[in-house]
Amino acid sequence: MEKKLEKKIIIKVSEVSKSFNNNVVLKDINFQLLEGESLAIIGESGSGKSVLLKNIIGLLLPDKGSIQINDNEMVHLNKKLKEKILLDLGITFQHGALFDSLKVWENIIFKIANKEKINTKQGKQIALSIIEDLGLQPNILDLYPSEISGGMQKRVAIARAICGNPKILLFDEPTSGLDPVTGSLIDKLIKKAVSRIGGSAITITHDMASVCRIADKVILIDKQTISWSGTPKQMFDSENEKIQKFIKTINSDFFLND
């Protein structure tokens, strides 16, 4: 019998803690993201999920601990090397964070346009090929973010994250504020993006239907630390009170129709 190859560790978070003015937000966080894995991070509002994401990508510096991306220690890494590593990541923030002065198509191809020369026709073709999977119409490409709805802005931000097929995808509340149909569409796109490129993804969410659709593994942040981890299937057998509270938010129609 052939020995099963161990999957490569893509992101490794070890003993990470973060406080603001003596207010402890994260304490001794430990987890790994493996190659080809889709990880969902859940927790109540204010539990530190987004703070954790910002620590991973270097927008915040942990008070202690280690964060490695592809074996590169990110904490205290010099700016130039950190930026080079982050070029391989596709990231969405909770409120989109699109560039107001750029048109939709320019927002979508922003990262790859900074790495290679792309003319307008090529840029629009690349952007169009992505937004079609997101249920967006071609006529939005020449609009500015302020000219499209909040839900569309969120989908454009996701298009920007997956443009260029980055191997690591990080999503902060990708389905928040979206209707169930659009939310399901986003989830399918995340799964498609991960499987197509053999990449890995971390999704911060409170949408438990989404968790069931996209996640291979789930971790729960509660009382500043990880209080539970397991598969979506294991969630339903868990006796953890917070896990059960989250499960109860799943509409029963999800099991019948999704």
The other form holds:
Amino acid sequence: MEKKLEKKIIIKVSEVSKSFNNNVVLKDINFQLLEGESLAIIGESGSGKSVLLKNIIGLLLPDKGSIQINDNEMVHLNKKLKEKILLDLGITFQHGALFDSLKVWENIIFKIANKEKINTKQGKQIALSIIEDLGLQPNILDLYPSEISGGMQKRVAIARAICGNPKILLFDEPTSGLDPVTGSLIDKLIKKAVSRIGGSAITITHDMASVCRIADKVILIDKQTISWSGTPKQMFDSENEKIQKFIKTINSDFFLND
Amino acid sequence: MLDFFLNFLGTTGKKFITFVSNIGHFFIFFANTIYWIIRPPWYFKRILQQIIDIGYFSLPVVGLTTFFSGMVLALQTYNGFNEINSETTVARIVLTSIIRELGPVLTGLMVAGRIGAKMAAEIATMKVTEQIDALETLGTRPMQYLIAPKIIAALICIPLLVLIGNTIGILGGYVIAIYKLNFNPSMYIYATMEYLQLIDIIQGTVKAAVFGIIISMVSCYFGFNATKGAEGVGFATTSSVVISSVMILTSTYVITALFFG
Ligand SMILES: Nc1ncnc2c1ncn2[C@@H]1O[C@H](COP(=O)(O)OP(=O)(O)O)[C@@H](O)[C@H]1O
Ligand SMILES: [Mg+2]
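For comparison with the form predicted alone, please write out the form predicted in complex with the partner chain.
Once more the chain from above appears, this time first in line as the rest of the complex follows.
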């Protein structure tokens, strides 16, 4: 605990609430992401995990509360500064959100190509160095997103997010729909990115095996609030009904052997 | 009875309020777009892509419609005004109708169907699949990257398409006049040149530019505000074609009235 207090707070979410018309999705959410920490957010579908992520990155405005990234209050920050802060974030969306009019390699280097001129050869080289770690073949670089499988699209989206080495990673269900082998590859990658100096990550996931592999801390969103938080190990002793439900989705010896 | 009446008032009122607020939203979108168009950076490569898409690939359909319209005009004029038939009347009616009205309007409607639908569907798809969200998180402003190139390209292409369409339409009239009505070619051409007026060309170009803005703005607006799901994309596509067609036909009246009223 003492060690944690020294760590820098990267993202701080305080008293955030969000509703759509009469549909209250989030109510008084509080949590922090510390430097070097990997946080997993779990919760049933429709519980508001993606909405929370979109509030953090400023695509949705919270009805109340504050969101700080590296001590910058994001909610009413001017557009220019907000954009600058967002550039240090690597984000994936639940459904990939690859640009379907651009080739795979153009998708991957999109952010850095926006800042500096990069020719085709350099661009492909950069993209290649990233996808190699993700178990993807070089021949997909020249294809369009619609020409590769869903699992590959997911990994290309991750490649796009980590291109340029952002310090903060925000992944919305990065392993859903992937086979277990590729899933664990992605988990390793998230771990690797976090263990790099200063890297921190928030991963939204349903996959409990992946929670156990990557997370230092877990929060559960249920009934609009954070109804449980703790370490992956603590989940196994938790009395919380929803946590127990989630735990049942894996067999526990997996965790013991890991 | 009273119940029914109140209900009717209620729904009509609600519809009316939605309608007015939509118009308000549209004008905010319009102003916003103009603001982003005049600010750098400009994505020249994307503007060029759009020019090819809107301009070049619309040529066949625009050419075909205006060509046949020119032919029909010549034929109808000849049959309808039997007593005053001459090179001069047919040439004049074909020329004036095409340059002032048919060229711009037919081109506008064709492009609205082809390009408006495509723009709306493309942007709506990007919206519902979170690609627009992704753009924002990757250091790009969707207004500048996505919308501005389309508006700029439409503004450049549609006037050019109209000029080309006009020429082809007049040629269509010429073909009928010479090969079917057996008019004298040089007299027909002479009559055409004589009635060709700068003010008509200017008016046609103004119309074309206005249609360009209508088509691209309306399509981008509906695409950008599409709601989740496949119906969202479908609704955006249909609405943008219907609304831009109606706006084209309304605005052509207004512009005509301003010029010649
Ligand atoms: N843009 C939006 N407009 C209205 N309602 C939304 C919007 N985005 C999400 N919601 C609603 O918020 C709730 C939570 O959605 P979401 O965060 O996507 O859930 P999940 O936890 O599965 O990621 C759902 O009821 C959804 O309908
Ligand atoms: Mg989600």
